[in-house]
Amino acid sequence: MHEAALPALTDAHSRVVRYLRLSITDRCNLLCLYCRNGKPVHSIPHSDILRYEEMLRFVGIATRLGINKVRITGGEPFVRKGCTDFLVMLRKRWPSLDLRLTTNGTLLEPHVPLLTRLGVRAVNLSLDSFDSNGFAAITGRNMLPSVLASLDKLLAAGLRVKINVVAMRGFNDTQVDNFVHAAKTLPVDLRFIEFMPMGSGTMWGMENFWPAEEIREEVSRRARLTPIAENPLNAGPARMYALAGGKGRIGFITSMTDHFCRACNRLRLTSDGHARTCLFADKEYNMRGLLRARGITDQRILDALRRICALKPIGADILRRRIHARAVAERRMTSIGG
């Protein structure tokens, strides 16, 4: 028997939190420049990573507070043993949950039939280049064939696919033709994401920052774009455009140049059990300690979530204060969770 839902999580800016991004691991089999700067990094000790049972408990508490959309992220989710079993448990316990996944696609192909059976609503596929040399230069691995095979299988299964492209001048800014061709010929949402200065030691700099407005101008030279008006309750951070004669759509996520913080409805839980209410804020709240401590009830964790979400900041304000720093947040994206 399910417990009754409670009043939703609302912050001081009247934003309602309905979306949980749940990282199940910080480990990844790629070395992407914008995340790991092309270098191996120290992983979080296994003992500090939340057990699946602890994650399920947290999701249960979150759903009582009105969170109805959960995205599983990493690192790379399929690197963690038991990822598919965890997805099955999520669907079994919450049949109506809007369940989604973010992956680099390198290990995804054999799991596509399961995602279809589980009714996963959408898969976000990180794919920063359709050129094998460009892909290897960005990710540090020559694994583009595996990703493209996963993409083909997702589309054949009828799953909704969003292709995420981190836009970087000097790395994939010469590949606009390939990106436009993909959006024209495939039924996907291809979304350019402005490169963000996330993580200490980041390679972010104005020399490799490729703003969305410039990308939109480049795309417009190759295809006629028509803005798509989306339901504000369902719209994500991307501003989407239809392409004349195209099967797919193109979008732009302006994380740096035109913020969408006023509509943010997200809560993040890192793989080591820390809640983050804002991507740009290093302030974290230790949920792992509450989940593992004896005698801590779900009600106490629920009350803690209410308190921390009430303090959810405006990320754009944080970015403005730190705009001259090399990093906005000290944690790398692989440990925050996509």
Second form
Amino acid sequence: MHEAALPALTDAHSRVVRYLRLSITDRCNLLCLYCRNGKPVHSIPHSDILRYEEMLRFVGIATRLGINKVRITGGEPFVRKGCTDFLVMLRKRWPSLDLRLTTNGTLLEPHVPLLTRLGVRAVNLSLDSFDSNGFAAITGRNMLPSVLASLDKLLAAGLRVKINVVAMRGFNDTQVDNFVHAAKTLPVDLRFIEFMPMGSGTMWGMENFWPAEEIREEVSRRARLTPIAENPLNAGPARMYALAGGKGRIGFITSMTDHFCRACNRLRLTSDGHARTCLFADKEYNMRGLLRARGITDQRILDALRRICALKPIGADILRRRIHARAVAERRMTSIGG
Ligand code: SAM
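Could you switch over to the form predicted in complex with ligand SAM, since the one displayed so far is the form predicted alone?
The next block holds the full complex; its first chain is the one shown before.
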């Protein structure tokens, strides 16, 4: 039997929350510069990580509240045992869910046929350098060939691919030729993401901040860019451009220099079961406690989610207040999910 649709999740700024980013693990097989903080990596204990059944329950509640898009992220999602079975279960229970994935692509290749069968709408591939030395310097591992093999397979399967490049001056700012070449020759959306001050103790600083406007100028010297007007209902955070003579497109996610908070429709659930209504806000809500407590009904969790989402802040205000603190949010992206 179909459960009745309920009024959607809205906040005090009249934003409607429709998109859940679900981090299924904080563990990753890479150790990227932007996630390093000079300290040994402490993974969250297994007992604190949500079990797949708990995540399915949460997704069920979220979909009743009008969430129609779910992105599986991490850590690296494919590092967690049972990730593909979980994807199968998600698709089985919610056949029309807009299901997406964010991955570093190192372990992805054998799973591409399954993603195609499941109708995964798009795969976001993090790829900060097409040069093997540059890739190893950024990620700590020499795994570029596996990522490129996954990329080939995704494209051969006809899956929609977005390549995410975290823009870092001094690390990948010499690679513009490679990025433009990729967007010209491959049918992908290649998006530069402005480096954000996430996680205390990381190397983020103005010295390695490479603003989107500068990148756009650099790219324009190599290819004619034409802005693409997107339907505001489908538009993501990236401003997209067509490249003259290109198979792909290039985009810029200006999280730092030109925020898009007014259009934000996101809710995040960390792998240890905490809801975050804004990437930049450290305020988290313990859903795991509710999901695990005896006698807590779905209705109670649903009511809690409504209250939480009503309080969704404008991240740019937090950023403005905290920008001089070096880290805007305490947790690193690997434990939030990006
Ligand atoms: N392991 C997966 C991957 O590599 O795509 C998923 C998790 S990763 C934390 C999610 C995204 O966050 C990636 O695209 C990564 O490049 C981006 N990211 C991480 N730290 C960032 C930062 N400080 N600023 C901007 N983007 C960041």
